[in-house]
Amino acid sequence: MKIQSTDTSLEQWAGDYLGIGFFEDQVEQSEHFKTLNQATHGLLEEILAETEFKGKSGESTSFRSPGAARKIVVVGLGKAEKLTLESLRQAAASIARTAQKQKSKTLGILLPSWKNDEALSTGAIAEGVTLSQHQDNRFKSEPDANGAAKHLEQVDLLGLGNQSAAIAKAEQVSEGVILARELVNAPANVVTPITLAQTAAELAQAPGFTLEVLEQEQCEALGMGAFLCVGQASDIPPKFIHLTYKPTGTAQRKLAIVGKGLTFDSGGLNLKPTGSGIETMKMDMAGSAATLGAAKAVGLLQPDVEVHFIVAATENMISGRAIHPGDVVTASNGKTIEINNTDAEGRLTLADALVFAEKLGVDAIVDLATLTGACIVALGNDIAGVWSPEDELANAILSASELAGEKMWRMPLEEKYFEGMKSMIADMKNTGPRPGGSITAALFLKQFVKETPWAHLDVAGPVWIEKESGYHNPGATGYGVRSLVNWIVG
């Protein structure tokens, strides 16, 4: 699919499908309405009257056109003062999906710019189109059945000027999102710690990258007892992945991104019961998928920022070698942990990964993890939680997420709650009382970062959806990649 910006006017554009957005209660006052109504000999006005289209967010209607465009779809954008970049992504995705279902090959899209920023607006529209067209049919016996793999061939963005650079960036970032989606969608017998390391090796072929994969013996030498205890029951060896990007010139910043990499989480001896979601625990590595997806985008964008992408990859399984509830392990910073719940394993892997990241001397660390169901209880399925003791870093992450349309909400680091995690025989337990479970999980991680500005993202909710929504198909969303890239690029 080729996406391009064009100066072709609305009435002169010719192709299979034309999509246009209107603001609520401003439809008939729009110059584009008047132009298009004239080009369709009054049919637009007639159709909108019949369908009572008012331009409300989520509204849409389509019809055959007597003009240069064979079919037209109009979508509502809601109130003009409430327009966001995410509104543009959603509108573009709606138009593109409609055109694709009609087996269109060429599509024209006319949407307004957000705050007169044509570059950001073009990027959002291009992301919405690109991600809406992604279909993951790798595990179907007939992936092309019913035209499922048919895509638009050309998309023309009207009225936004020459925005080839913005389109290219959007497509590069979308490649990272698609990689993350496909890693999470793949079953645990396909994506393992070994294949995650192989994926990192493929990414390391891009300019500026180097890769270090620490094997179990090397992790033992570094004292990574928290990480290693999680995977000790698995037949698949753990892999500690350290993928580094360095620009050709002077790096403006030095950052670390740490992603939780549990390729399957059975719960360990605190086994998850059937019906608890154990069958979906292939997605417990969505934090690492976002990390590697961001690395994919960074390799294409080549920013002047040094970035360390870190994944402590393993499985949480059961066998005679499994960690017992009540065991005590020692992390690589010397802190001792009593394991009171083997299903609170992600924080154990992240603990040693955070210690490793801080030793790199970076300016800031961000970790992403499908860490707690408690975060979903607190914020629902659409919003990730953000914890950080650093206002500047937290605000930077929130700003990056707002531009990406990936919802986040800052949560408190209530130090008093750590009292519930104290152990009689070790420095701490790996879980605390049920109330505030996502907060105590963040407080646990905080024990493994001494001085470096750090933020923790609990992304358990938004990394997966059950139904098609906007530019997401059912399954993995690729959540976090675009926010991370925005934060890295600045």
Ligand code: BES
Contents of the next structure:
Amino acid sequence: MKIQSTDTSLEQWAGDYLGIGFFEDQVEQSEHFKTLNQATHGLLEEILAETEFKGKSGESTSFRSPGAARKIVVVGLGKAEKLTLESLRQAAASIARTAQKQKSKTLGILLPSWKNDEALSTGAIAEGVTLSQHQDNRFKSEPDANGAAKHLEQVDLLGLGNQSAAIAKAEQVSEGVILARELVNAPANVVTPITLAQTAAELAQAPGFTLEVLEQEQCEALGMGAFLCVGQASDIPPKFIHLTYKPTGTAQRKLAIVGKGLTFDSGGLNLKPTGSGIETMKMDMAGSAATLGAAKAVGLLQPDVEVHFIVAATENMISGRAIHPGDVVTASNGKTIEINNTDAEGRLTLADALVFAEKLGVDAIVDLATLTGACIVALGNDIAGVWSPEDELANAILSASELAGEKMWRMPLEEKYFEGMKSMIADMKNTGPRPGGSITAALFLKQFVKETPWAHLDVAGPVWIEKESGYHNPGATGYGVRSLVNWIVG
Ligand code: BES
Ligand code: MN
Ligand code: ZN
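Complement to the form predicted alone: the form predicted in complex with the named molecule:
Once more the chain from above appears, this time first in line as the rest of the complex follows.
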């Protein structure tokens, strides 16, 4: 599928399908409405009256047209003053889905710009199209069955000027999102710590990258007792992945991104019971998928920023070698942890990864983790929680996420709650009481960062969806990649 911008006017554009957006209660006043109504000999007006189309967000009507385009789909954009980049993404996705379903090959899209920023608007539209068309059929014996065949060949973006750079950027970022989706969708017998390290090795082929994969013995030498205990019952060796990107010029900033990389989380001896979603726990590496997805985009975008991508990859399994609940381990900063619940394993892997990241002398560290069910209880499936002691970093992450249309909400690092993590025998326990479970998890992580500005993102909710929504198809969403790229590239 090729996406391109074009100067062709609305009445001259000829192709299979034309998609156009209208603002709520401003349909008839729109110039494009008048043009298109004329071109369709009044059919547009008739159809919109018949279907009572008002331009509300989510509304859509499609019909055969007597004009240059054979079919037209009209989508509602909601109130003009409420337009966001995200509404453009969603509108573009809705148009592309309609055209694809009706087996169209060439699609024209005419959508307005957000805040007259034609480059950002084009980027959002191109993302909406690309991401809505991505379907992961790798594990079907007949990948193209049931209407999954790709029909769209060419997508022309009308009315936003020449935007080839914005389109190229959107496509590069989308490649990162798609990598993240595919890593998360792949089951735990396909994506393992070993294959995650192989994926990092493939990413390291791009200009500017170097890769270091620490094996178990090297992690032992660094004293990573928290990370290593999580994987000790697995038959697959743990891999500590450190992928570095350095620009050719001088780096403006030095950043670290740490992703939780549990390729499967059984819960360990605190085994996840039936009904708790154990069968979905291949997705417990979605933080690392976002991290590697961002690395993919960085490799393509080549920004002037040094970025360290870190994943302590392992599986949380059971065997005779499993952690006993009650075991005490020592992390690489010397702190001791009583493991009162083997299912709170993500924070153990992140503890050593954060210590490692801080030693690199970076300006800021951001971690992403499918860390707690409690975060889903607090914020639902669409919104990630953000914890940070630094307002500046928290705000930078929040604005990056706003532009990306990836919802986040800042949560409190309520120090008092750390009392619930006190251990009789060790420096701390890995699990506190049930109330505020996502906050105590964040407070636990905080013990492993001394002075570097740090933000923690609990992404347990938004990395996965059951039903098609906007530009996401059921399964992994690739959540986090676009916010990270915005944060890195600025
Ligand atoms: N990977 C889970 C968190 C999770 C739950 C992610 C549901 C996505 C969907 C994490 O390792 C975990 O098991 N957390 C426990 C912590 C508890 C034992 C303190 C949880 O949330 O129940
Ligand atoms: Mn767990
Ligand atoms: Zn987990």
